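Shown here is one chain on its own, the form predicted alone, set out as structure tokens.
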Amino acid sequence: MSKDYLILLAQSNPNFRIAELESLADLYNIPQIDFSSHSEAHPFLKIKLDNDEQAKRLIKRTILTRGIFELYAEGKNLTELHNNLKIFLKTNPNILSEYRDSSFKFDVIGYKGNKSLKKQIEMIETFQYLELNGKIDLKNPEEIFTIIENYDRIDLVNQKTEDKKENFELFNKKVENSSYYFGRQVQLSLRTSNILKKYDLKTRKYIGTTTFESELSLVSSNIAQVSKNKLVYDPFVGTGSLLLTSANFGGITIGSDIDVRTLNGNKEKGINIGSNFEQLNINLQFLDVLAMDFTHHCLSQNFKIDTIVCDPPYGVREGLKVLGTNRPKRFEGKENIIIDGEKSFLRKDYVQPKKAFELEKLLDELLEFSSKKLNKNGRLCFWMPTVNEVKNEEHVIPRHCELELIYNMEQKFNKWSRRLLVYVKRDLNEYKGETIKLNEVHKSYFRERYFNGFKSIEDTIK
């Protein structure tokens, strides 16, 4: 028989919450969960699960939740909460039996407001009828019973006055609590263990101009279903932010980048990508990085990957380039240049000529590469820039017949967004999707438009 649980969600990146929860539920083989009651405007989500073990597996490594509670009762006010709780206990007389002699404490969580400590204690004392016989332990209790209050602030848009004191009083005035919840804490999330501080860019030894932020790096790794001993590849590794968070979840990480200077790091300070793994004590999860042009990769045909997670270059902070030249005649015959008895292009210090490359071509190649290298049900998870609010302009998403697009989530900035696109490698015998090559059907000219104030495509290519 299933039980009711309440997930307390983080208020950060709410449009990524369900994708993270669904991905982890699938990873840990938790049967289909109904998340349909989710609202991005609120931090509460009621679901049904079979047992606490499922709840723990679902929430333990999440970044966009704070915890999960076995839900006993709810109400629009404290009186209604108590009435509903008493009815619940009468209907389920044994629900607290295994916890009656356990050490415990009460916790009060407020959303959009908090009671004073004195009022919290007064409210906790109204639950004496639960007849909990265990020792009260505020530091290390075996069970934590939680009261969650959800306040709704008064809409002040049409109530502001010129009197600052009156405005202050209005701002701090609350209406009746819209809801109370009471339950037992089952599992706190990884977010509550200061994981964001641990991976904060400010604390890292080695970062660059394009280093990806820590929170969405961790979320990307969760949605990509990185897990213990899975091989994770980032073809545009940069300073390794996405590999770091993948290693945190037990992934065996490998990356590549065309910019050898980024891979070499700062030789004077003796720091590079590996320094961050050592700093966080996850260096055993780091295989290596390759100085390699992704579009001319040297990976074996039989080399298979479990997960690909990356943030391809947009050509804004760093230019989007591949090996080659737009002026081939200039390099004719240079392959025969000899330095110290060795052909120059075979030397370790040889710097290959590079040429500009279009983002659309790069993403098309990324999907084609992933279709060949990913193991069945492996995930491709990458970020793609799009332009916001341009009339008569459609956002075209790349597709591949062997890759099922399961998520398309947007992080909005001002005039542009970046989208987290997530694909799953399918067997052609079981799945046959459509193929959409961006380079053939839609060129966004993102870099050019970024620097001209995001004018229309027509104005950009004039």
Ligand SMILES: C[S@@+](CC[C@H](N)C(=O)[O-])C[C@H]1O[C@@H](n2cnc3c(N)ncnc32)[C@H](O)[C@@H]1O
Contents of the next structure:
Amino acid sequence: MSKDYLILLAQSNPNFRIAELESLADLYNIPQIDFSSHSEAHPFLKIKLDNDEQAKRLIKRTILTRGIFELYAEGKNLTELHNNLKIFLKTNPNILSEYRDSSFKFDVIGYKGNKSLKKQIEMIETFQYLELNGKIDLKNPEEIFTIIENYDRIDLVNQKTEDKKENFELFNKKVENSSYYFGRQVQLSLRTSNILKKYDLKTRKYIGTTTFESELSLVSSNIAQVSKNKLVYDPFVGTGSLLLTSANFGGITIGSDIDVRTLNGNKEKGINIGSNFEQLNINLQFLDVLAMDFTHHCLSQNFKIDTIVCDPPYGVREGLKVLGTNRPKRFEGKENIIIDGEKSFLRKDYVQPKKAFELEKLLDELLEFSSKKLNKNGRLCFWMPTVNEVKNEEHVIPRHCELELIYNMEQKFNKWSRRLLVYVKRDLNEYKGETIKLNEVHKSYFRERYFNGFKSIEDTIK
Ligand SMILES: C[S@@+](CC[C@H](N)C(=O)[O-])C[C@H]1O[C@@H](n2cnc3c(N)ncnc32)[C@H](O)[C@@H]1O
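So the form predicted alone is up there; where is the form predicted together with the ligand?
The complete assembly is shown below, putting the previous chain first.
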């Protein structure tokens, strides 16, 4: 029989929370969880699971939750919480017997508010009827019983009258929502273990101007379903943020980038991507990086990848370049230049000519590449920039007939956003999706809009 659990979510990037939970549920074979009661407005999510084992597997490595609790009762106020808890204990008389003699403590977690310590202790004492006989151990208890208080409702009560009117509907709805929860802590999330501090860019040895932020990098690796010994590839690796967070979850990581200077790192200081892996003590998970133009890659046909996770160049802050030239005449005959008895283009220090390329074409190539290289059910997760406030223009998302688009999540900035697009490699016998080539819909779209200050296309034509 399934049991009720309460997930306490982090109020950060709330529109990415369900994708993270669903991806981990799928990775760890936890079937059919109903997440439909999720709301981005608050951090409480009730679900049903078979047992604590499932709860632990689901939550342990999440970044966008704080923890999961077996839920015994809830109520609009403390009195109602106690009434409901007593009813629950009557109908489930053995629910606490397993923990009755365990050492324990009580925790109080407040959302948007907190009671004073004195008031918390008074509240904890009202739970004496639970008849827990174990020793109280504040440092290392076997069980932690948790009271969660939601003060959000009270915030609304204290609002000015006009605001209250405006929020009247919301206010009434919130009053109906439970504001107290009581349960047993089953698993705290990775977020609560200081992981964000560990991956914070401020303390990372080697970073650049486009190094990807740590929180969404960890979330991307979770949604990409990186797991122990899976091969993870970032074709636009830069300083390696997404590989670092993938290595954190046990992935074997490899990257490539066209910019050899980024890969070489700072030679004077002796730091490069490898230093980051060493600093975080995950260097065994790091295969290597290749200096390579993605559009002229050298990976063999049989080289298969479990997961591709990346943040392609937008062609705005960092160059989007590919090998080649728009002025071939300028390079005529240069293949014959000899330096120190060696053909110059065969030397290690040879710098190939490069030309600008379009983001749309690059993303089409990324999908084509992924359809060939990913193992069945492997994921492609990448960040794509889009323009906000599109008048009469829809966001066009690239598609490939062998890749099922399962998530399209937006991180909004001022006039533009970036979206995490997540695709799963499917077998053509089982799945046939549509193909949309971005480059056939519009060229240099994001770049042009960026450099004209995100005016709409109509305004630009005027
Ligand atoms: C947005 S940055 C990636 C940042 C990276 N995620 C990090 O955390 O540092 C995009 C990278 O793509 C690289 N790039 C641009 N054109 C490329 C190409 N044709 N092939 C491979 N890499 C390319 C750039 O040199 C840049 O390092």
